[in-house]
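First comes one chain, alone, set out as structure tokens in the form predicted alone.
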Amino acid sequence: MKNNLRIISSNDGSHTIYREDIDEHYHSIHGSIQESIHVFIEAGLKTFIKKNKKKEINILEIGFGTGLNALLTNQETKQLKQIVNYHTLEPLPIECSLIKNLNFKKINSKVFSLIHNLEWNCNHSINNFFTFFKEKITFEDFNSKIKYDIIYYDAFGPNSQKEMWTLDVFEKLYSLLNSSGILVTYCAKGQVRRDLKSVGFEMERLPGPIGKREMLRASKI
């Protein structure tokens, strides 16, 4: 996949990666970092912590990609002193030769390099608050006995990866959440919202990050 990928700058100065074969960016071209903070940290992690007092939180990320969401989550767990067990799935890892040129390293260069160089399919303790497990697997093949409190749903959009936005996928996501769990995603398409609702989620349309009118947060009833 290497030849299909190239680094571009987004509007907040941070990088994203463009995947030519499916005409998709890994992050918003309006700002990679601001999008991740808005969708996954503010609407996901921080919202859950405010509503639920749990010693440990389990997070499942669909789409490890550049590692930006994991990097930002690690940063927040230390500030909030919140224990997080982070499990991320990625069937097509980006080669380290490309990753090392991304400018997310300014957030925490040591941790950024660490999470990409750690062995796949193993659990790692990054610090006292953040454990990290990256699994090279498709969501279709993924199964878990663990239930999650938050799902970061960061798959490519329905236009280019429609198999990730089906009722079967949403039913599986619902089953992976704890009863108080939430799913957050940048995608706010009407059909996605209706399908999530049809499998049992309680839906919220929230203001989107810069460049997007809305995003979605789904709560398990």
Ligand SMILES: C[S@@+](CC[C@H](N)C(=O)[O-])C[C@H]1O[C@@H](n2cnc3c(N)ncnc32)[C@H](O)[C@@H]1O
Given for the second form:
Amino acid sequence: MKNNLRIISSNDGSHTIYREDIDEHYHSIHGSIQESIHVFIEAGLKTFIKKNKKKEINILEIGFGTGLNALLTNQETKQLKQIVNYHTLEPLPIECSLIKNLNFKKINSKVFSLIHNLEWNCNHSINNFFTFFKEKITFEDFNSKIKYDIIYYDAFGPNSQKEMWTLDVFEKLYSLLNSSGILVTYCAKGQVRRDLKSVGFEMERLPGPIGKREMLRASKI
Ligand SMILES: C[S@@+](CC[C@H](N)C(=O)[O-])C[C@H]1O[C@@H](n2cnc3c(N)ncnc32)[C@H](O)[C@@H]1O
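Would you mind giving the form predicted in complex with the named molecule, to go alongside the form predicted alone above?
And the full complex, kicking off with our chain again.
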């Protein structure tokens, strides 16, 4: 997964990756860091913590990619003194030669290198607040004995990866959440919202990050 990929700068100066074969970016071109903070950290992690007092929170991310969401989550958990067990799925890891040129290093270069260099498919303790497990697998093949409190749903969009936005996938996502768990995604398509609702989620349309009108939060009640 190298020749197909190239680094570009998004509008907030932070990098993202463009994947040529499917004409998709890994983040919003309006700003990758601002998008990740808005959708996953603010509307996901911080909202969940405000509503639920849990000693430990289990997060599942679909699509590890550049590791930006993991990096920002690690940073936030230290500030909030919240224990998080972070489990992320990725079938197509990005080559290190590309990763090392991303300017996300400025967030925390030590942790950024660590999460990329750690062995796949086993659990690692990054610090007292953050355990990290990256699994080289597709979501379709993934099974779990544990349930999650928050899902960061960060697959490529329905136009290029429609198999990730089906009712079967949404039912599986629902079943992977604890009751009172939430799923957040940058995608705000009407059909996605209606389909998530039809498998049992309570849906909220929230203001989107810069450059996008809306995003979605789905709650398991
Ligand atoms: C929009 S990018 C998001 C990347 C990431 N969260 C980040 O911050 O860089 C989508 C990611 O989903 C991964 N992906 C593609 N198909 C997948 C599948 N079937 N299951 C899980 N992840 C998948 C891609 O390889 C890519 O890394």
